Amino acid sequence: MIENWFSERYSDNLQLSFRIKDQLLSVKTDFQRIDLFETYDFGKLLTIDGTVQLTEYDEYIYHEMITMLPFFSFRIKPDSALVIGGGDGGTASSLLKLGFKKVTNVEIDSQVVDVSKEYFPEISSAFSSDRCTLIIDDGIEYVKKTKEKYDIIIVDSTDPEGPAEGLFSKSFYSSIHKALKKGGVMVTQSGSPFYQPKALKLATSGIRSVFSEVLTYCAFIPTYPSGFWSFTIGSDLPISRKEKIKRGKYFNEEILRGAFLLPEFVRKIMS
(Lines of atoms letter the chains of each structure in order from A and count residues from 1; the text may use other names and numbers.)
(Lines give C-alpha, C1' and ligand atoms only; values in the text may rest on other atoms or scores of the structure.)
Protein backbone atom coordinates (compact mmCIF):
# COMPACT_ATOMS: atom_id res chain seq x y z
CA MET A 1 0.00 0.00 0.00
CA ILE A 2 1.40 3.40 -1.00
CA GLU A 3 1.15 6.08 1.69
CA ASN A 4 1.23 9.79 0.93
CA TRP A 5 2.76 12.26 3.36
CA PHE A 6 3.30 16.00 3.62
CA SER A 7 6.33 17.05 5.67
CA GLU A 8 7.40 20.42 6.99
CA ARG A 9 11.11 20.45 7.71
CA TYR A 10 12.19 22.37 10.81
CA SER A 11 15.91 21.68 10.48
CA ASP A 12 18.27 19.39 8.59
CA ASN A 13 17.49 16.71 11.14
CA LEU A 14 13.83 17.10 12.06
CA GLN A 15 10.49 17.40 10.30
CA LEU A 16 6.80 17.02 11.10
CA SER A 17 4.90 14.72 8.74
CA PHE A 18 1.17 14.35 8.13
CA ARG A 19 -0.23 11.26 6.48
CA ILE A 20 -2.61 12.59 3.86
CA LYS A 21 -5.67 11.18 2.14
CA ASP A 22 -5.45 13.51 -0.83
CA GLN A 23 -3.95 16.71 -2.16
CA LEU A 24 -6.86 19.03 -2.91
CA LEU A 25 -5.00 21.97 -4.41
CA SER A 26 -1.60 23.25 -5.46
CA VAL A 27 -1.27 26.73 -6.94
CA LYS A 28 1.59 29.18 -7.46
CA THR A 29 0.42 32.75 -6.93
CA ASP A 30 2.25 36.00 -7.62
CA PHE A 31 3.56 35.87 -4.05
CA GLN A 32 3.82 32.26 -2.83
CA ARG A 33 2.84 28.63 -3.31
CA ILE A 34 -0.40 27.42 -1.73
CA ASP A 35 -1.04 23.72 -1.10
CA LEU A 36 -4.08 22.12 0.47
CA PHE A 37 -4.26 18.58 1.79
CA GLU A 38 -6.86 16.33 3.39
CA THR A 39 -5.17 14.66 6.36
CA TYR A 40 -6.19 11.73 8.56
CA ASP A 41 -5.76 13.36 11.97
CA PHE A 42 -6.16 17.11 11.44
CA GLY A 43 -8.74 17.52 8.68
CA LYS A 44 -7.86 19.94 5.92
CA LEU A 45 -4.32 21.33 6.06
CA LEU A 46 -3.34 24.63 4.42
CA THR A 47 0.33 25.28 3.70
CA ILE A 48 2.15 28.25 2.18
CA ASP A 49 5.61 27.75 0.72
CA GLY A 50 5.78 24.38 2.42
CA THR A 51 4.95 25.61 5.94
CA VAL A 52 1.82 24.79 7.91
CA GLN A 53 -0.61 27.73 8.16
CA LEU A 54 -3.63 26.05 9.68
CA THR A 55 -5.48 22.79 10.09
CA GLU A 56 -9.20 22.38 10.70
CA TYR A 57 -8.65 20.63 14.03
CA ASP A 58 -6.30 23.01 15.85
CA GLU A 59 -6.69 26.43 14.15
CA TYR A 60 -8.87 27.68 17.02
CA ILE A 61 -5.87 27.81 19.36
CA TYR A 62 -3.94 30.27 17.22
CA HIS A 63 -6.93 32.43 16.39
CA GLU A 64 -8.18 32.61 19.97
CA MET A 65 -4.75 33.45 21.34
CA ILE A 66 -3.98 36.20 18.83
CA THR A 67 -7.35 37.88 19.51
CA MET A 68 -8.87 36.91 22.87
CA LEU A 69 -5.74 37.22 25.00
CA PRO A 70 -4.87 40.81 24.02
CA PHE A 71 -8.55 41.79 24.07
CA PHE A 72 -9.06 40.58 27.65
CA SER A 73 -5.60 41.73 28.82
CA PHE A 74 -6.21 45.39 27.99
CA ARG A 75 -9.24 47.66 28.11
CA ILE A 76 -9.61 47.61 24.34
CA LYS A 77 -12.93 48.90 23.06
CA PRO A 78 -14.60 46.47 20.65
CA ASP A 79 -15.07 49.18 18.05
CA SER A 80 -12.48 48.99 15.28
CA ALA A 81 -9.82 46.40 14.50
CA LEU A 82 -7.29 46.02 11.71
CA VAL A 83 -5.89 42.66 10.63
CA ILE A 84 -2.76 42.61 8.48
CA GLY A 85 -2.45 39.27 6.68
CA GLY A 86 -4.82 36.65 7.97
CA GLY A 87 -6.17 35.76 4.53
CA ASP A 88 -7.81 32.62 5.90
CA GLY A 89 -10.25 34.88 7.80
CA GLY A 90 -9.82 33.15 11.16
CA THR A 91 -8.54 36.20 13.01
CA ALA A 92 -11.24 38.49 11.62
CA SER A 93 -13.92 35.91 12.46
CA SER A 94 -12.64 35.64 16.04
CA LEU A 95 -12.75 39.44 16.40
CA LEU A 96 -16.36 39.53 15.22
CA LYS A 97 -17.23 36.89 17.84
CA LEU A 98 -15.74 39.24 20.45
CA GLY A 99 -18.24 41.88 19.35
CA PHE A 100 -16.11 44.22 17.24
CA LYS A 101 -18.28 46.63 15.28
CA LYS A 102 -15.82 47.05 12.41
CA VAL A 103 -12.96 44.84 11.26
CA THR A 104 -10.72 45.74 8.33
CA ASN A 105 -8.66 42.85 6.92
CA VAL A 106 -5.79 43.66 4.56
CA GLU A 107 -4.36 40.63 2.74
CA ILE A 108 -1.80 40.85 -0.04
CA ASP A 109 -2.70 37.58 -1.82
CA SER A 110 -6.28 37.30 -3.05
CA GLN A 111 -5.84 33.60 -3.79
CA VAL A 112 -5.33 32.82 -0.09
CA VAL A 113 -8.73 34.38 0.50
CA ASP A 114 -10.33 32.48 -2.39
CA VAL A 115 -8.96 29.14 -1.19
CA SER A 116 -10.11 29.81 2.36
CA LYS A 117 -13.62 30.80 1.30
CA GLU A 118 -13.97 27.60 -0.71
CA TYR A 119 -12.37 25.09 1.65
CA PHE A 120 -12.69 26.72 5.11
CA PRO A 121 -16.08 28.50 4.98
CA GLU A 122 -16.58 28.51 8.75
CA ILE A 123 -13.10 29.85 9.52
CA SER A 124 -13.42 32.54 6.82
CA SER A 125 -17.03 33.45 7.72
CA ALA A 126 -16.03 37.06 8.58
CA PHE A 127 -15.60 37.79 4.88
CA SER A 128 -19.36 37.45 4.37
CA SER A 129 -20.20 39.83 7.25
CA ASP A 130 -21.08 43.48 6.69
CA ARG A 131 -18.94 44.27 9.76
CA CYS A 132 -15.79 43.12 7.95
CA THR A 133 -14.11 44.97 5.09
CA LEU A 134 -11.65 42.90 3.05
CA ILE A 135 -8.94 44.84 1.20
CA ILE A 136 -6.50 43.12 -1.16
CA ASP A 137 -3.38 45.22 -0.76
CA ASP A 138 0.11 45.34 0.69
CA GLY A 139 -0.40 45.62 4.46
CA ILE A 140 2.82 47.59 4.92
CA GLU A 141 1.71 50.25 2.44
CA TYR A 142 -1.83 50.29 3.80
CA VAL A 143 -0.71 50.99 7.38
CA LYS A 144 1.73 53.62 6.17
CA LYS A 145 -0.95 55.54 4.25
CA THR A 146 -4.18 54.99 6.22
CA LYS A 147 -5.84 57.87 8.01
CA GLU A 148 -8.00 55.49 10.07
CA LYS A 149 -7.34 54.90 13.76
CA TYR A 150 -7.90 51.47 15.29
CA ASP A 151 -8.39 50.08 18.80
CA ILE A 152 -6.35 46.98 17.99
CA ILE A 153 -4.07 46.01 15.12
CA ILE A 154 -3.21 42.36 14.63
CA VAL A 155 -0.36 41.22 12.40
CA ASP A 156 -1.32 37.70 11.34
CA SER A 157 1.59 37.02 9.01
CA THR A 158 3.72 34.18 7.77
CA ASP A 159 7.32 33.89 8.98
CA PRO A 160 9.76 36.79 8.30
CA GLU A 161 10.80 35.54 4.88
CA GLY A 162 9.80 36.73 1.41
CA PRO A 163 6.75 39.03 1.27
CA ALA A 164 6.30 38.91 5.06
CA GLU A 165 9.82 40.07 5.96
CA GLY A 166 8.81 43.73 6.11
CA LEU A 167 6.08 42.89 8.62
CA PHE A 168 8.79 42.45 11.27
CA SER A 169 10.54 45.78 10.63
CA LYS A 170 10.83 48.78 12.95
CA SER A 171 9.41 51.11 10.31
CA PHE A 172 6.32 48.93 10.02
CA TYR A 173 5.79 48.93 13.78
CA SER A 174 6.15 52.71 13.76
CA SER A 175 3.38 52.94 11.15
CA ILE A 176 1.21 50.69 13.31
CA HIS A 177 1.77 52.96 16.30
CA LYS A 178 0.52 55.95 14.31
CA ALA A 179 -2.57 54.01 13.16
CA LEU A 180 -3.65 53.10 16.70
CA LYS A 181 -6.02 55.09 18.85
CA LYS A 182 -4.64 56.39 22.15
CA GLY A 183 -4.24 53.40 24.43
CA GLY A 184 -4.58 51.01 21.50
CA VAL A 185 -2.85 47.64 21.31
CA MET A 186 -0.98 45.75 18.61
CA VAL A 187 -0.17 42.05 18.58
CA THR A 188 1.86 39.95 16.19
CA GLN A 189 2.64 36.28 15.91
CA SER A 190 6.36 35.99 16.65
CA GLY A 191 7.20 32.42 15.77
CA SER A 192 8.54 29.38 17.56
CA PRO A 193 11.08 30.41 20.21
CA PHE A 194 12.72 27.03 19.81
CA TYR A 195 13.06 26.87 16.01
CA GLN A 196 12.51 30.47 14.91
CA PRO A 197 14.24 32.72 17.46
CA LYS A 198 14.89 35.21 14.64
CA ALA A 199 11.18 36.04 14.42
CA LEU A 200 10.89 36.61 18.17
CA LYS A 201 14.06 38.74 18.25
CA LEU A 202 12.86 40.90 15.35
CA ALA A 203 9.40 41.34 16.83
CA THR A 204 10.49 42.24 20.36
CA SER A 205 13.32 44.58 19.34
CA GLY A 206 11.20 46.33 16.72
CA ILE A 207 8.16 46.77 18.95
CA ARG A 208 10.31 47.97 21.87
CA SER A 209 11.66 50.74 19.66
CA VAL A 210 8.13 52.14 19.32
CA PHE A 211 5.98 51.07 22.28
CA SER A 212 6.59 51.56 26.00
CA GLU A 213 4.88 48.31 27.04
CA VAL A 214 6.03 45.13 25.29
CA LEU A 215 4.89 41.66 26.37
CA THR A 216 5.42 38.20 24.91
CA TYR A 217 3.17 35.24 25.63
CA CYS A 218 3.05 31.65 24.41
CA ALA A 219 0.60 28.92 23.51
CA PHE A 220 0.65 25.23 22.63
CA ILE A 221 -0.22 24.67 18.96
CA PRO A 222 0.34 21.01 17.99
CA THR A 223 1.01 21.51 14.26
CA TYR A 224 3.41 24.46 14.52
CA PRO A 225 7.19 23.97 14.88
CA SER A 226 7.94 22.36 18.27
CA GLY A 227 4.28 22.91 19.30
CA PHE A 228 5.40 25.97 21.27
CA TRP A 229 4.42 29.32 19.73
CA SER A 230 4.89 32.96 20.69
CA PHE A 231 2.97 36.21 20.25
CA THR A 232 4.16 39.71 21.11
CA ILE A 233 2.08 42.69 22.23
CA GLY A 234 2.88 46.39 22.01
CA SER A 235 1.01 49.18 23.80
CA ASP A 236 1.66 52.48 25.53
CA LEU A 237 -0.47 51.43 28.50
CA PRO A 238 0.15 48.60 30.98
CA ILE A 239 -2.13 45.58 31.27
CA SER A 240 -5.55 46.41 32.70
CA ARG A 241 -7.58 43.23 32.48
CA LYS A 242 -11.28 43.12 31.83
CA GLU A 243 -13.43 41.84 34.69
CA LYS A 244 -15.44 39.30 32.72
CA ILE A 245 -13.45 36.75 30.75
CA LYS A 246 -15.09 34.86 27.90
CA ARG A 247 -13.95 31.27 27.47
CA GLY A 248 -13.01 29.78 24.14
CA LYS A 249 -12.15 26.21 23.18
CA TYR A 250 -8.57 26.87 24.36
CA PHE A 251 -8.64 30.28 26.05
CA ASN A 252 -9.79 30.77 29.65
CA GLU A 253 -8.86 32.80 32.73
CA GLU A 254 -6.01 30.47 33.70
CA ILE A 255 -4.51 30.70 30.20
CA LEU A 256 -4.79 34.49 30.41
CA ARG A 257 -2.65 34.49 33.56
CA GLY A 258 -0.26 31.71 32.65
CA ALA A 259 0.54 32.55 29.02
CA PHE A 260 2.83 35.41 30.11
CA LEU A 261 4.99 33.07 32.25
CA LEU A 262 7.97 32.41 30.00
CA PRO A 263 10.79 29.83 30.13
CA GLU A 264 14.22 31.28 30.78
CA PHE A 265 15.53 30.49 27.28
CA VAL A 266 12.70 32.57 25.80
CA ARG A 267 13.56 35.49 28.07
CA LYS A 268 17.17 35.30 26.89
CA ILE A 269 16.11 35.43 23.24
CA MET A 270 14.07 38.54 23.97
CA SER A 271 16.88 40.26 25.84
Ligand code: AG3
Second form
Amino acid sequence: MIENWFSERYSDNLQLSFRIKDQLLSVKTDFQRIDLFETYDFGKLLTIDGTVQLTEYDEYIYHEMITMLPFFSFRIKPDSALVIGGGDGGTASSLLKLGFKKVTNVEIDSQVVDVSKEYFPEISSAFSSDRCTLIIDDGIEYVKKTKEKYDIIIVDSTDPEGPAEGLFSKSFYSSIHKALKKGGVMVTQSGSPFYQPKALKLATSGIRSVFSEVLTYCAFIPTYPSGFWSFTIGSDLPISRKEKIKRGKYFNEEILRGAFLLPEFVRKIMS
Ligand code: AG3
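Alt. form predicted together with the ligand, vs. the form predicted on its own above:
What follows is the entire complex, opening with the chain shown before.
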Protein backbone atom coordinates (compact mmCIF):
# COMPACT_ATOMS: atom_id res chain seq x y z
CA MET A 1 0.00 0.00 0.00
CA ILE A 2 1.23 3.48 -0.85
CA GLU A 3 1.74 5.83 2.07
CA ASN A 4 1.60 9.59 1.68
CA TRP A 5 3.46 11.91 4.00
CA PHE A 6 3.92 15.65 4.47
CA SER A 7 7.22 16.68 6.00
CA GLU A 8 8.33 20.01 7.35
CA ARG A 9 12.05 20.33 6.92
CA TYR A 10 13.89 21.83 9.85
CA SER A 11 17.35 21.31 8.36
CA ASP A 12 19.03 19.10 5.77
CA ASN A 13 19.08 16.36 8.36
CA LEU A 14 15.89 16.72 10.29
CA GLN A 15 12.18 16.87 9.52
CA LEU A 16 8.79 16.24 11.10
CA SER A 17 6.47 14.04 9.05
CA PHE A 18 2.71 13.56 9.17
CA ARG A 19 1.18 10.59 7.46
CA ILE A 20 -1.68 11.98 5.41
CA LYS A 21 -4.95 10.54 4.15
CA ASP A 22 -5.31 13.15 1.45
CA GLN A 23 -4.10 16.46 0.14
CA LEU A 24 -7.13 18.73 -0.02
CA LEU A 25 -5.61 21.80 -1.61
CA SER A 26 -2.44 23.37 -2.94
CA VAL A 27 -2.43 26.96 -4.16
CA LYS A 28 0.25 29.40 -5.08
CA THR A 29 -0.86 32.91 -4.10
CA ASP A 30 0.81 36.25 -4.79
CA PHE A 31 2.63 35.86 -1.48
CA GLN A 32 3.19 32.20 -0.71
CA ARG A 33 2.18 28.60 -1.24
CA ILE A 34 -0.71 27.25 0.82
CA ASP A 35 -1.27 23.51 1.27
CA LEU A 36 -3.96 21.68 3.15
CA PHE A 37 -3.83 18.04 4.23
CA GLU A 38 -6.07 15.59 6.02
CA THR A 39 -3.75 13.86 8.48
CA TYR A 40 -4.22 10.68 10.48
CA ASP A 41 -3.39 12.06 13.92
CA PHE A 42 -3.99 15.82 13.88
CA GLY A 43 -7.09 16.37 11.73
CA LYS A 44 -6.67 18.98 9.01
CA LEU A 45 -3.24 20.55 8.65
CA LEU A 46 -2.57 23.94 7.05
CA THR A 47 0.92 24.74 5.84
CA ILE A 48 2.44 27.86 4.28
CA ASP A 49 5.60 27.53 2.24
CA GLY A 50 6.11 24.06 3.69
CA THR A 51 5.84 25.14 7.32
CA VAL A 52 3.10 23.97 9.70
CA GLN A 53 0.71 26.81 10.58
CA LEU A 54 -2.03 24.95 12.35
CA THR A 55 -3.65 21.61 12.85
CA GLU A 56 -7.19 21.04 14.05
CA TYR A 57 -6.09 19.10 17.12
CA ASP A 58 -3.48 21.40 18.65
CA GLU A 59 -4.28 24.89 17.33
CA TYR A 60 -5.95 25.77 20.63
CA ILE A 61 -2.60 25.82 22.41
CA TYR A 62 -1.10 28.50 20.16
CA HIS A 63 -4.28 30.56 19.97
CA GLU A 64 -4.93 30.51 23.71
CA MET A 65 -1.33 31.31 24.51
CA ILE A 66 -1.03 34.25 22.13
CA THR A 67 -4.25 35.82 23.47
CA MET A 68 -5.17 34.65 26.98
CA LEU A 69 -1.71 34.81 28.48
CA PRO A 70 -1.02 38.48 27.65
CA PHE A 71 -4.66 39.43 28.35
CA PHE A 72 -4.65 37.99 31.87
CA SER A 73 -1.09 39.15 32.62
CA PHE A 74 -2.04 42.83 32.32
CA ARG A 75 -4.96 44.98 33.39
CA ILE A 76 -5.82 45.91 29.82
CA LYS A 77 -9.51 46.21 28.97
CA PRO A 78 -11.18 43.97 26.40
CA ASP A 79 -12.03 46.97 24.23
CA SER A 80 -10.06 47.04 21.01
CA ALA A 81 -7.54 44.60 19.64
CA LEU A 82 -5.49 44.49 16.47
CA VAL A 83 -4.24 41.24 14.93
CA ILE A 84 -1.53 41.41 12.28
CA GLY A 85 -1.41 38.23 10.18
CA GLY A 86 -3.47 35.42 11.66
CA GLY A 87 -5.48 35.01 8.46
CA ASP A 88 -6.87 31.68 9.68
CA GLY A 89 -8.90 33.66 12.25
CA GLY A 90 -7.89 31.60 15.29
CA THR A 91 -6.39 34.54 17.16
CA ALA A 92 -9.31 36.87 16.39
CA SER A 93 -11.83 34.19 17.42
CA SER A 94 -10.04 33.68 20.71
CA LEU A 95 -10.07 37.45 21.38
CA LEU A 96 -13.82 37.53 20.77
CA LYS A 97 -14.26 34.71 23.28
CA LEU A 98 -12.40 36.88 25.81
CA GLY A 99 -15.08 39.50 25.28
CA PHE A 100 -13.26 42.04 23.11
CA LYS A 101 -15.70 44.61 21.77
CA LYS A 102 -13.75 45.30 18.60
CA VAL A 103 -11.15 43.19 16.84
CA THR A 104 -9.42 44.40 13.68
CA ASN A 105 -7.56 41.70 11.75
CA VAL A 106 -5.11 42.77 9.05
CA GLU A 107 -3.98 39.91 6.82
CA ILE A 108 -1.90 40.35 3.68
CA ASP A 109 -3.10 37.24 1.85
CA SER A 110 -6.85 36.98 1.25
CA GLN A 111 -6.45 33.36 0.17
CA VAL A 112 -5.41 32.28 3.66
CA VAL A 113 -8.73 33.70 4.88
CA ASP A 114 -10.70 31.98 2.11
CA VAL A 115 -9.12 28.60 2.83
CA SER A 116 -9.74 28.92 6.55
CA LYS A 117 -13.37 29.96 6.07
CA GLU A 118 -13.98 26.93 3.91
CA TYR A 119 -12.05 24.27 5.84
CA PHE A 120 -11.86 25.60 9.43
CA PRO A 121 -15.30 27.19 10.04
CA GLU A 122 -14.92 27.10 13.82
CA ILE A 123 -11.42 28.58 13.94
CA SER A 124 -12.34 31.30 11.42
CA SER A 125 -15.71 32.06 13.04
CA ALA A 126 -14.52 35.58 14.04
CA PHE A 127 -14.78 36.62 10.41
CA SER A 128 -18.55 36.31 10.49
CA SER A 129 -18.91 38.36 13.68
CA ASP A 130 -19.90 42.01 13.58
CA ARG A 131 -17.33 42.65 16.33
CA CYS A 132 -14.52 41.72 13.91
CA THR A 133 -13.30 43.77 10.95
CA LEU A 134 -11.12 42.02 8.40
CA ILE A 135 -8.76 44.17 6.36
CA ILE A 136 -6.71 42.70 3.51
CA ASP A 137 -3.56 44.81 3.58
CA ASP A 138 0.12 44.80 4.42
CA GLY A 139 0.27 44.83 8.24
CA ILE A 140 3.42 46.96 8.25
CA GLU A 141 1.74 49.67 6.18
CA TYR A 142 -1.43 49.42 8.24
CA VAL A 143 0.20 50.02 11.63
CA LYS A 144 2.31 52.80 10.15
CA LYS A 145 -0.70 54.78 8.99
CA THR A 146 -3.51 53.86 11.39
CA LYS A 147 -4.91 56.62 13.59
CA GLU A 148 -6.62 54.11 15.89
CA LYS A 149 -5.27 53.15 19.31
CA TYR A 150 -5.49 49.59 20.56
CA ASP A 151 -5.40 47.92 23.97
CA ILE A 152 -3.52 44.95 22.54
CA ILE A 153 -1.73 44.28 19.26
CA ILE A 154 -0.99 40.67 18.39
CA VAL A 155 1.48 39.70 15.68
CA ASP A 156 0.47 36.24 14.48
CA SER A 157 3.01 35.78 11.71
CA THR A 158 4.83 33.07 9.83
CA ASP A 159 8.57 32.59 10.39
CA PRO A 160 10.85 35.62 9.80
CA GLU A 161 11.72 34.59 6.26
CA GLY A 162 9.77 35.65 3.21
CA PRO A 163 6.67 37.83 3.59
CA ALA A 164 6.86 38.00 7.41
CA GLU A 165 10.46 39.21 7.71
CA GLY A 166 9.45 42.84 8.26
CA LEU A 167 7.17 41.77 11.13
CA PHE A 168 10.31 41.17 13.23
CA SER A 169 11.89 44.59 12.61
CA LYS A 170 12.55 47.50 14.97
CA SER A 171 10.68 49.98 12.78
CA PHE A 172 7.59 47.75 12.84
CA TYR A 173 7.71 47.46 16.65
CA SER A 174 8.01 51.21 16.90
CA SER A 175 4.89 51.73 14.74
CA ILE A 176 3.12 49.22 16.99
CA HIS A 177 4.15 51.22 20.03
CA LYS A 178 2.55 54.31 18.54
CA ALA A 179 -0.67 52.43 17.74
CA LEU A 180 -1.11 51.21 21.34
CA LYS A 181 -3.08 52.99 24.03
CA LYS A 182 -1.10 54.08 27.09
CA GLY A 183 -0.33 50.91 29.06
CA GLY A 184 -1.20 48.76 26.04
CA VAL A 185 0.46 45.45 25.31
CA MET A 186 1.93 43.85 22.20
CA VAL A 187 2.76 40.20 21.71
CA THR A 188 4.37 38.30 18.88
CA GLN A 189 5.12 34.68 18.25
CA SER A 190 8.92 34.43 18.46
CA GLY A 191 9.70 30.97 17.15
CA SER A 192 11.30 27.83 18.51
CA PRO A 193 14.16 28.84 20.81
CA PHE A 194 15.92 25.58 19.99
CA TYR A 195 15.64 25.54 16.19
CA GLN A 196 15.04 29.22 15.43
CA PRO A 197 17.10 31.26 17.90
CA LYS A 198 17.27 34.00 15.26
CA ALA A 199 13.51 34.62 15.48
CA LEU A 200 13.67 34.96 19.26
CA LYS A 201 16.73 37.19 19.08
CA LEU A 202 15.14 39.48 16.49
CA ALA A 203 11.91 39.75 18.46
CA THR A 204 13.48 40.37 21.86
CA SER A 205 16.13 42.84 20.71
CA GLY A 206 13.65 44.71 18.49
CA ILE A 207 10.98 44.93 21.19
CA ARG A 208 13.57 45.97 23.79
CA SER A 209 14.56 48.93 21.62
CA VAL A 210 11.01 50.29 21.89
CA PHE A 211 9.33 49.02 25.09
CA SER A 212 10.63 49.11 28.65
CA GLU A 213 9.25 45.65 29.49
CA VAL A 214 10.15 42.64 27.35
CA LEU A 215 8.83 39.30 28.50
CA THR A 216 9.28 35.99 26.77
CA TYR A 217 7.13 33.00 27.65
CA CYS A 218 6.90 29.47 26.28
CA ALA A 219 4.34 26.80 25.49
CA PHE A 220 4.33 23.21 24.36
CA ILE A 221 3.03 22.99 20.78
CA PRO A 222 3.53 19.46 19.46
CA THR A 223 3.37 20.24 15.72
CA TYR A 224 5.82 23.19 15.68
CA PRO A 225 9.61 22.75 15.42
CA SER A 226 10.91 21.05 18.61
CA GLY A 227 7.47 21.33 20.22
CA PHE A 228 8.89 24.07 22.45
CA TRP A 229 7.62 27.46 21.29
CA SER A 230 8.14 31.05 22.38
CA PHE A 231 6.12 34.26 22.41
CA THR A 232 7.36 37.72 23.37
CA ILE A 233 5.47 40.58 24.98
CA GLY A 234 6.32 44.27 24.85
CA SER A 235 4.79 46.79 27.24
CA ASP A 236 5.67 49.97 29.09
CA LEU A 237 4.17 48.68 32.32
CA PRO A 238 5.30 45.67 34.37
CA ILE A 239 3.08 42.59 34.65
CA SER A 240 -0.02 43.13 36.73
CA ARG A 241 -2.20 40.04 36.62
CA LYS A 242 -5.95 40.23 36.44
CA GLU A 243 -7.61 38.80 39.53
CA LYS A 244 -10.22 36.76 37.70
CA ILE A 245 -8.89 34.32 35.16
CA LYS A 246 -10.69 32.18 32.60
CA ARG A 247 -9.43 28.71 31.85
CA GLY A 248 -8.89 27.35 28.37
CA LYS A 249 -8.01 23.85 27.20
CA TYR A 250 -4.32 24.60 27.76
CA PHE A 251 -4.29 27.91 29.59
CA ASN A 252 -4.91 28.04 33.34
CA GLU A 253 -3.62 29.76 36.45
CA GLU A 254 -0.56 27.49 36.70
CA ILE A 255 0.40 28.18 33.10
CA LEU A 256 -0.03 31.91 33.68
CA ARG A 257 2.51 31.73 36.51
CA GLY A 258 4.85 29.19 34.97
CA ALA A 259 5.04 30.19 31.31
CA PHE A 260 7.54 32.97 32.04
CA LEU A 261 10.04 30.55 33.63
CA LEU A 262 12.77 30.20 31.05
CA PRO A 263 15.54 27.66 30.64
CA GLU A 264 19.06 29.09 30.80
CA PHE A 265 19.76 28.54 27.08
CA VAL A 266 16.71 30.63 26.21
CA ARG A 267 17.82 33.47 28.49
CA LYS A 268 21.20 33.39 26.78
CA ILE A 269 19.63 33.85 23.33
CA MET A 270 17.74 36.85 24.64
CA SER A 271 20.68 38.56 26.32
N1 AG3 B 1 1.61 31.23 12.94
C2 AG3 B 1 2.94 30.87 13.44
C3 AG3 B 1 3.45 29.60 12.86
C4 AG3 B 1 4.93 29.48 12.79
C5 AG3 B 1 5.25 28.05 12.55
N6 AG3 B 1 6.58 27.83 12.07
C7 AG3 B 1 7.01 26.67 11.57
N8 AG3 B 1 6.21 25.63 11.57
N9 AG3 B 1 8.21 26.58 11.12
C10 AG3 B 1 0.56 30.33 13.24
C11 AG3 B 1 -0.72 30.71 12.63
C12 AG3 B 1 -1.85 30.34 13.50
N13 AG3 B 1 -2.80 31.36 13.60
